[in-house]
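Just one chain is shown here, as structure tokens, and it is the form predicted in complex with the DNA.
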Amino acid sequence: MPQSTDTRYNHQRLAAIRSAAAVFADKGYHGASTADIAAHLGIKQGSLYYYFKSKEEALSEVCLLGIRDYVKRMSVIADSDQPFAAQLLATVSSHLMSYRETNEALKVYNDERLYLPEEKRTKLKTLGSRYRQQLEKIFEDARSAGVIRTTVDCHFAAQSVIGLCNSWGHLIVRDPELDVFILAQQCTDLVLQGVTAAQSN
């Protein structure tokens, strides 16, 4: 069993996970064949099994890759002392950036994790839930501080931000021209101000 050190094996294995992420993102878990993944990595089909016990393990690893760092960054943001608007922008930026950085793994986490067996899925779900709860907490703190309206449903708001980011994430993956920073700014603005013009009176 390989260590998590910097061996050649681990290097190649990570490459394999990234290949799986790309292919799963493109064709979906069931639509993608192990031959597709192997071809993307430049090896033969059977050789994949030197790195994965099964196709399912590949999916599992991709999902983990997809949310690990992204959840970690959310913790950093939640623990910071920045004002609400800055935290929100940071969250959205981090979320959208993840779609670029992790080779579509986050998309795979969102769309394909349901094909994992219960056990692995709940483990991932725990991570995902923590993310939402931390975002929710940010909203609640802002509401307590009077920064946002008292009528705002924080659960709804957090879920909406996540949903908004995810739906843009799909477009980001498909369209490499999209500017993630501008988009993050726009999304944050929308959530903060809405679209309505300021009442002038």
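Given the form predicted in complex with the DNA, corresponding form predicted on its own:
Shown next is a single chain and nothing more.
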């Protein structure tokens, strides 16, 4: 069955956004031009405006692509009834895998989003805050259930997990040989077990 016009357009627009991500990741927002994006996509510069009207709009769409999917996955994890350890592993795995799946868009989100106007940055910040709040709630539920120490600062814990994932994410982008699943397990074990040896009574 042939694709509908809307489906074909959406696929082509996603390809244009991914081309913008590749160009921005390589040259930076200010170093890139719409001509560069069009050339990467293999179309004429004028045809690019069929997908977005300006370089700024292209940057906004790239940043949304970089963060949107893993925020959605976080919602699924937070709403699940899995045990805390399984939720944490799923969160870390999803976060790290996002660097492997959309690494150029996520790199642009991390490095270039400050060049967007405040209104668009606020939209991105809201998405990022929702991610952190959902992870914080996972820690809070685990604390209430007695799974983790009652003294755990859940906000600090959530921010720390995000920071750990982002730090390893930059290495994942640079090293395609890194095994994301092993890395996710190691990061999760570090958070769950710490580094000190268990004390015998």
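In this text, rigid core is short for the largest set of C-alphas that superpose within 1.5 Å between two forms. The structure presented is a predicted model; accordingly, all values stated were derived computationally and were not measured. Numbering follows the first chain given and starts at 1.
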By the 2 angstroms cut-off, has the C-alpha of Gln186 moved between these two forms once the rigid core is superposed? no
Rigid core superposed: Tyr29 CA moves 2 Å or more between these two forms: yes
